[in-house]
Amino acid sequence: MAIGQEKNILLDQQEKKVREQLSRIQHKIIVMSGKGGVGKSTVSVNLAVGLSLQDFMVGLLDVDLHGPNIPKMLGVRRERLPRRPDGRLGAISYSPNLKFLSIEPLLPKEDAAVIWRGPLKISAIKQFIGDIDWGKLDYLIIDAPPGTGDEPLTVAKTIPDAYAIVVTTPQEVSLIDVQKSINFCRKVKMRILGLVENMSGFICPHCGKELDIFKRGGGERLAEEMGIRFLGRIPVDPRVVAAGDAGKPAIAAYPESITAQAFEELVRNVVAATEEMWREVEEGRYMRVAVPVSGTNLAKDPLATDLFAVYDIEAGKVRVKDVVRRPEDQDLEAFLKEQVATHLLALDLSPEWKERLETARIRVVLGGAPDMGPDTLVQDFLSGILK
């Protein structure tokens, strides 16, 4: 067997394992930020712990390969990955409802530097998902490094149905950077669950009252301007820092505090938002529709064409339209999954391919005429002419 063929077989096996594992996870959420120092990991940890306290089965995946902080913040630094009876490695248990994984337990020393380029990081993240037995989860929270580099891009490509939570602080410099994260999500077609304003207000360590010594409200205003949900604000609290250093997430260590209450509200808002976004897809209120095109008209054969018009549709209206080229080595199903398409509108498609796509939860609607443009076909679909 040629080396290239063997490599392709191994990659196909890895992709299969990733798909199988992801099929057992209902909601996948990446927590990201435009810049460092905004408390993104603190939000990730307390969100994961808070969800687990609500009796959800939760996984917490740390893909910040160069600066993994999750084990320290959970107070579990010396644990090793358990091996299952079938030989697979499992994630590390933090509580009955929460398990986590970070690269730190795999390093020879806690302070060992990870000096990896893109391909190694991409491979590691895929192995974290596909090679680790996460079990069945309600939520997988993914803590990404700041910015829009290899790690969040790998998550977007590997988990096309993941949602994004963007963390910012009220200061203008952070808000400028967070707009880049929002634009990144829209570019890679990742739906944004909402925005969190961290370090909003200050909890006095003496009296416990909330004081507005810093700016606040900038994140909420940005969310409104960008048309995304505002999930909540978390105040600055010295106990959060102390709890994180001690490996005791604030939401559990100080359950009666204002900060814990803010995290609990965040948890409630995240649950409500994920359930709402799930229903939007299931009920057809949100759709991502792909249409094969040739020039300005519909393409005759979706399997042979390489250009697709892709529409984001919410509440019966087209919100975003894009034209995307399918790579030569990518089949139709893989392409539509990468685009997170919910529907394919086309002139014709074989029964075998129609069944294959609908098994992959991509609805196929056939109709139209060769001289019709994709915009017209989509409007016919939305108006009920095309069913």
Ligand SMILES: Nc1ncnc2c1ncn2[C@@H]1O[C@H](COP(=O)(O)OP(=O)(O)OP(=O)(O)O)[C@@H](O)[C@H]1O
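Just so we're on the same page, rigid core means the largest C-alpha set that superposes within 1.5 Å between forms. Keep in mind the model is a prediction, meaning the values are calculated, not measured. Residue numbers count along the first chain shown, from 1. First, how it differs from the form predicted in complex with this ligand.
Hinge assignment between the two forms, options G147, T342, K157, M277: the residue at the boundary between rigid parts is M277. The two rigid parts differ in orientation between the two forms, with the smaller turned by 20° against the larger.
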Contents of the next structure:
Amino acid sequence: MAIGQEKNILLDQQEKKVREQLSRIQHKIIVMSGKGGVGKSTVSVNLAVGLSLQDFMVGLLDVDLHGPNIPKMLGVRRERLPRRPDGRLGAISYSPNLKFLSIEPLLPKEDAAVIWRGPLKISAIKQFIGDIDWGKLDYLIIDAPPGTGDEPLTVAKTIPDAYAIVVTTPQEVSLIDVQKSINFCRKVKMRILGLVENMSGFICPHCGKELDIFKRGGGERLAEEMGIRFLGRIPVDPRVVAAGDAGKPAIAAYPESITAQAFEELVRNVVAATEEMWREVEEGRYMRVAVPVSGTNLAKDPLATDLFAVYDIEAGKVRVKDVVRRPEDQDLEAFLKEQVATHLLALDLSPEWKERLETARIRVVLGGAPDMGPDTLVQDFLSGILK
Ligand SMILES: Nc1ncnc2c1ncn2[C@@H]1O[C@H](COP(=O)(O)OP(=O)(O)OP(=O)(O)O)[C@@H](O)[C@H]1O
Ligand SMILES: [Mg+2]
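Previous: the form predicted alone; requested now: the form predicted in complex with this ligand:
Now the full complex is given, and it begins with the chain already shown.
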């Protein structure tokens, strides 16, 4: 067998493992921000612990390959990954329903500097997801490094149905910063769960009350302007730092504190938002429509074409349009699933294929004319001309 061919088979197996793993995880959420140090890791850890305290099965994945700090925040360091009876490695248990994984236990020394190049980072992240047995999970929370680089991009590409939580702070509630994260999400077609404003308001270390010495509330306004959900605000609390350093997240260490309550509200809002996102799809308020194209017109045969115009539609309006090429070895169903498409609009499709896609919960709507462009077909569909 040629080396190239062998490599391809290995890659296919890897992709298959990743897909199998992901199919057992209901909600995948990546926590991101445009700027560093705004509290992504703090939010990720408290959110994961908070969800696990609500009896959800939760996984927490640290994809920050340069400065992993989840193990420290959870107070679990230098633990080896458990090996399953079938030989696969599992994530590390923090509690019966919270598992986590970061690169740290895999490193020879705690402070070993990791120098990763792009392709290596991508395969490491794919291994984190594909090779590790996470079991069945309700939520997988992914703590990303700041910015819109390789790591969030790999997550978005590897986990096409991941949602994003964008974290910001009052100091950084700058339109440009949040806009950057939002633009990134739109570009990679990752749906945004909402915005979190961290370090908003100050908890007095002496009296434990909340003081309003910094301006706050900007996050809520910003979310409204951007048309995304506001998930909550977390005050500045010195105990958050102490709790993080001591390896016990604030939500569990100081359950009575205003800060823990703020995290609990965040947990409730995240649960409600994921359910709402699901309903949006069920009720057609959110759609991702794929249209097979050939040049500027509709393709005659969706099975024979490899080009698709893909539209993200919210509340009856097209938000993003993209043109995506289907890999040669991927069939139509696998491609549409990977695109997380909810609809296929096409000129024609065999009844067998129509049924196959409908079984996979992808609605098929047929219509249009060969000299029509995909935009017109989508507009006809939205205005109800096409049924
Ligand atoms: N609400 C808060 N109150 C007080 N301190 C906080 C709060 N949130 C985060 N911190 C502290 O701010 C620092 C940065 O937080 P964290 O590491 O969570 O940010 P990050 O966005 O993950 O950073 P990076 O971009 O480097 O990954 C930590 O020392 C953390 O303890
Ligand atoms: Mg971090």
